[in-house]
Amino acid sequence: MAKITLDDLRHSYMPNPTAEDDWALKQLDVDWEDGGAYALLGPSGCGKTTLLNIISGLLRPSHGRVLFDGKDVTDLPPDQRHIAQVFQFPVVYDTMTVYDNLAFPLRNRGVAEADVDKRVREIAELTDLTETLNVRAAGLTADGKQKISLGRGLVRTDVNVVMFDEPLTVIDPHLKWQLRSKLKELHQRVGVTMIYVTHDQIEALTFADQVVVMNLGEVVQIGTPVDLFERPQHTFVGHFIGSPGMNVMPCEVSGGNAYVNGVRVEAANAHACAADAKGLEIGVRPEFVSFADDGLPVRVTKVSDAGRFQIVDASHDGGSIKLLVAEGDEIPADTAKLKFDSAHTQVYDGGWIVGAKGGAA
């Protein structure tokens, strides 16, 4: 296991990058603690796999360093980094039994057969593969084969980090929950550093202790699932995490108060805005919006049943605001007024929460 440090890391696939858009990965300075469970979350093309390949040694960064426990491994090949990687599509030897698949990494390193047998049976027990040890891998389902890939990553005792590159993509939906739970359980039991790459917020939020949200080659926030939900540092995080995503609407700030089309809206950080700040926005999640006797005037345009609650679409000045209403609660038929929970309503400047990167303060 290892603490992983990305020091002033940047990467471009172009020989002479000049513009900001030339960089697949913009500057990253990140520390992942030894034994942690982390997720890299973001849309396709945001740089997640590029970063994973740099950490594993499959790709050398254009700039900056990768350190394991303070040791610079930037120029080391993958086999000297002691990395285990589980890919999107299960990589197994179909003609081998499950036992031989799990044993292969150890036998390849000359481990004594008695030690191989002990370790293989330990990992098979952890990954629920004991009953299939003597079955050829070709006869297993996709989730069974992915468990073999996972087991091969865990069977070695010298692994610094296990990395998962969207490992549940090819798994049937009803089995994904089982494998997500198994991954979480395995991390708690073995304590090895794990990094999980995905574009699926549910996978990231249920697996990781800390989630690294990326967009356009940049880390926009690192935090716990609660941090990302309750205090998005960037409007992208608010949009990308949550269903429905965060409401964002233009606002002005005057005298420490936020206003939407002249209507005062209480926001937790409005007092921190610069007096001359322009292009500001209010951000508030649908969970923290409710109907009230006084507040922002809206027109109810749509109501969608989501089981335990209803998603209400309301229109204000041509823009849409969503709120969640508990099942059975009254919903106005046409016009209404909305209030926002001030503790969970924030002002954003240039996409960033005021007081954070790029935000007015």
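Positions refer to the first chain, counted from 1. Remember, it's a predicted structure, so these values are computed and weren't measured experimentally. Superpose the two forms; the largest set of C-alphas matching within 1.5 Å is the rigid core. Compared with the form predicted together with its partner chain:
Relative to the superposed core, V226 undergoes a Cα shift smaller than 2 Å between the two forms. Once the rigid core is used as the reference frame, the Cα position of D75 differs between the two forms by less than 2 Å.
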Contents of the next structure:
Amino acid sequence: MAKITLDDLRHSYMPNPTAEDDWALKQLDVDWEDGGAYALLGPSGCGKTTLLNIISGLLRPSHGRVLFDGKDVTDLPPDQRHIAQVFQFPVVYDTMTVYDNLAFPLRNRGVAEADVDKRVREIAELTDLTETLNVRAAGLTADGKQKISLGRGLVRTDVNVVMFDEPLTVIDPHLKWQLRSKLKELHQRVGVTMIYVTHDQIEALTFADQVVVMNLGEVVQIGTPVDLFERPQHTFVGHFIGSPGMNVMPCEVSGGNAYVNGVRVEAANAHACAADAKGLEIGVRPEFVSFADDGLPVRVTKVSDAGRFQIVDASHDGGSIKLLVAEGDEIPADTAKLKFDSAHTQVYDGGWIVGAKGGAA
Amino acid sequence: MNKTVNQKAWLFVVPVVLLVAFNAIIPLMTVVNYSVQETFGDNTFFWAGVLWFEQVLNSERFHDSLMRQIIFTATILAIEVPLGVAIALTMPRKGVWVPVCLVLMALPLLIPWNVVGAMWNIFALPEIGLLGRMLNGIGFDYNFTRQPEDAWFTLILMDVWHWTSLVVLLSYAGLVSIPDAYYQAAKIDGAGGWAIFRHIQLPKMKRVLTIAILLRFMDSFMIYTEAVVLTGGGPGNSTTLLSIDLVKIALGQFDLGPAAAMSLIYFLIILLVSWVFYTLMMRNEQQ
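Now show the form predicted together with its partner chain, given that the preceding structure was the form predicted on its own.
Now the full complex is given, and it begins with the chain already shown.
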């Protein structure tokens, strides 16, 4: 077990990166606490897997260091870092039995057979593999194989961190939920640091205590699921997390008040804006927009029923805006006025939240 | 409910039936026909029963060529399969050298068989061939036209040169189909080179290797052109393999009955061995 520190980390797949776009990972300074459950969330191609491979030692970063408990491991190969990784597609040794699969990492390290047996049975119990121990691994279903991969990681007693690279991609939908709860349960029982890479916000938010949102090779926000929802540090986080995503529209700020199309709207951090700032945007989640007697004038263009609530599309002079209305609530037929919940409305400058410039920049 | 029966569908299988008939069934039945009859020319035939089969199976000559054939096939398999796998393992999996290696590997397979035989014949001639001169130059008494061991050595060397590429290409195809994650997982699990080969690469190559071994078994068991051009079965009968012997009986001595019987026995041996081998490999797969 260990605390993982990424110090001034950058990586490029090119030999001589020059332009900003040449970097697959731009600049990372992150601390992962020992025993935490982290999710790395971001769209495809944002550098999640690159980062994971750097932590596991499969890839050497072009710049910066990786520290486990303060010890520099940047140049150590994967097998000496005491990490475990579960891949997107199940990796099992087909010709071996489940038992031999689980024993493989221990036997490679020369552990005595009696200890191997004890440990394998323990882990098999944890991962629900006891009944299939003597079956050939090739005969298992995808979720069984992912459990073997996980078990092979956990079987070593010295494991620092278990990493998951989109481990549920090939799992049937009805088993995804089960396996995810199993992971969560294992995290609580074993207490080892886990890093879970995914582009699925539900997986990330349900698995992790702390979610690291990445975009275009940089970390845009690290926070609890609640943080990400209520106070997105970047408009990208607002868009990417939540369904439907955050509304973002151009605005102006003067005298500590925000204006959209000349109409004053509430915003938590409007007072923090520089008076002459240009290109400001205001962001508010559909959950925090409601109809009111007074506010931003809009025309309702579409209503879609999503079961327990209705998603209303409304248009104003500068674009469109979405809001959620509880099921059964009345929706104005044509023109209406909207009000934003001031505590959950933020002004963004160049994509980043104004005032408390958090996250990595 | 009445099912509509439409016999027109048969028309669609006629082409393939005709093709298979002319291609395989009719020639094979001709051979069967010869194998159970005696003929003295003039197109007159007498029933001979299993006489020819008994004669062939009891003949010293057949035993000798069969034995030579088995030794030849076993030797080239024992060399070509491990060598092919070893070469495939050392070939680059990414980069500019991949196409270069693949083309170099494929070259021997593109040369017509009789040209291969002629090439090696000239190459190995003790007086004028590069190989022959060299071997003699460094002190070996090498002459494949006179010494049986030298003839065997040259024959096997030629086959290895000609056909190892096939094993290489098939094994390579099996190797490159292994996802990177397997190697990464092996690294994390602390597996060494041998463990990676034994538990990842070999199992993943099993299917293609089965095919490679089958193809090499069948082809080498039927080898004719290269061998006949290289040694003509000599010196003496020392490299007279089954097919060479068969041609000698059929076209040299014109003993059509025994030749036909021998063809069928020959065919059944190949069929039986291939079937047993394939069944064993596939049964393993299912367990």
